[in-house]
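The data below hold one chain only, encoded as structure tokens and taken in the form predicted alone.
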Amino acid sequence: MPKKNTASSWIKIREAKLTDVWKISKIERDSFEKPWGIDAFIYEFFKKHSRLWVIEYNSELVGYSVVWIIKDEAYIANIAVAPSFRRKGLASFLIRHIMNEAQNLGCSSIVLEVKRSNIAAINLYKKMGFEIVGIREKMYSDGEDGLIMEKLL
């Protein structure tokens, strides 16, 4: 009898390639009211402190992350999963990958900022061990506060 596939056998995380930028940009536009432009993603490929990873599900690129490694801190600058692939555990899988990579790169913590109203993301980050450590008042262009969240590694 053939071995049953597990969910993780369908998931692959790899370093992003410049050719991925169109798909990354599409996911970005579908995910955020004020998306990064395609040029911002292209620029990230040339920053020495920037790491871009994509997540594939059944060989389809369905999510990405942009992480800045600055001294001993990893900063999640941008992360998203395509709307039709959410609630499948893919974001958790990607965050665990970021944690492992950050630790391998000598980081002692991971930091991110999230809109106060983004309850789904806040709950996910809390489930992954992040804690709210501060508030950036009126951080977003609509005047909404940003919550600073951190996970110690």
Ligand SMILES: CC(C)(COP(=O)(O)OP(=O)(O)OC[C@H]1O[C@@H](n2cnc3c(N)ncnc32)[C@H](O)[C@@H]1OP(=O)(O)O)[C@@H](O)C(=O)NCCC(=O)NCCS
Given for the second form:
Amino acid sequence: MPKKNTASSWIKIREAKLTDVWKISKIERDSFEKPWGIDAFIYEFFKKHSRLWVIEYNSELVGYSVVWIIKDEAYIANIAVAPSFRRKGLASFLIRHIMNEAQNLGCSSIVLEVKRSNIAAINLYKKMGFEIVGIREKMYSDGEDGLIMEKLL
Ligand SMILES: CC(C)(COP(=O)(O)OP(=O)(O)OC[C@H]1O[C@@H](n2cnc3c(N)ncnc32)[C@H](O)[C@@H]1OP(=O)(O)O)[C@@H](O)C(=O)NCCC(=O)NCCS
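Form predicted alone done; form predicted in complex with this ligand now:
After this comes the whole thing, all chains and molecules, with the earlier chain placed first.
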């Protein structure tokens, strides 16, 4: 059931379909310096532990997440919202959905990794109750550290 966000906007989260990969891939390229290729997204559809959700805003696909369910842990492998639809609470809405689904699937925590310089994402995760639980030094090819963040469910 779609949810009314403001007086005139509807947001809805649904499972991704294979035919969504072109739109997902466009948002990915607009969001990351080193984006996943379209083949990487296609591969996710066939992985048993992978769950892909998309978020629609007034029926337009404007964001997505890729989550790996590994035993009792959910790992957010990828998440992005199209640049012109940011700061509308859409990623927060998607993460709340991931929390509910992960809990229903028996997970006790959600984990992710984020670049130290990605202030928008770090603020988002902190707002959603995630805490920094570790640092992977020089994890990225540009020498940046990765922060491990976790939310207990
Ligand atoms: C990170 C991202 C997913 C946030 O999506 P969004 O839909 O704009 O997020 P929301 O509107 O739900 O924002 C929730 C909170 O996150 C924080 N936030 C979001 N964008 C921010 C920004 N540009 N600067 C600072 N804080 C920001 C704020 O605390 C915000 O709450 P507020 O709007 O009440 O201040 C989006 O910026 C994005 O797609 N970035 C590129 C991809 C990416 O970095 N993904 C994460 C990889 S780990």
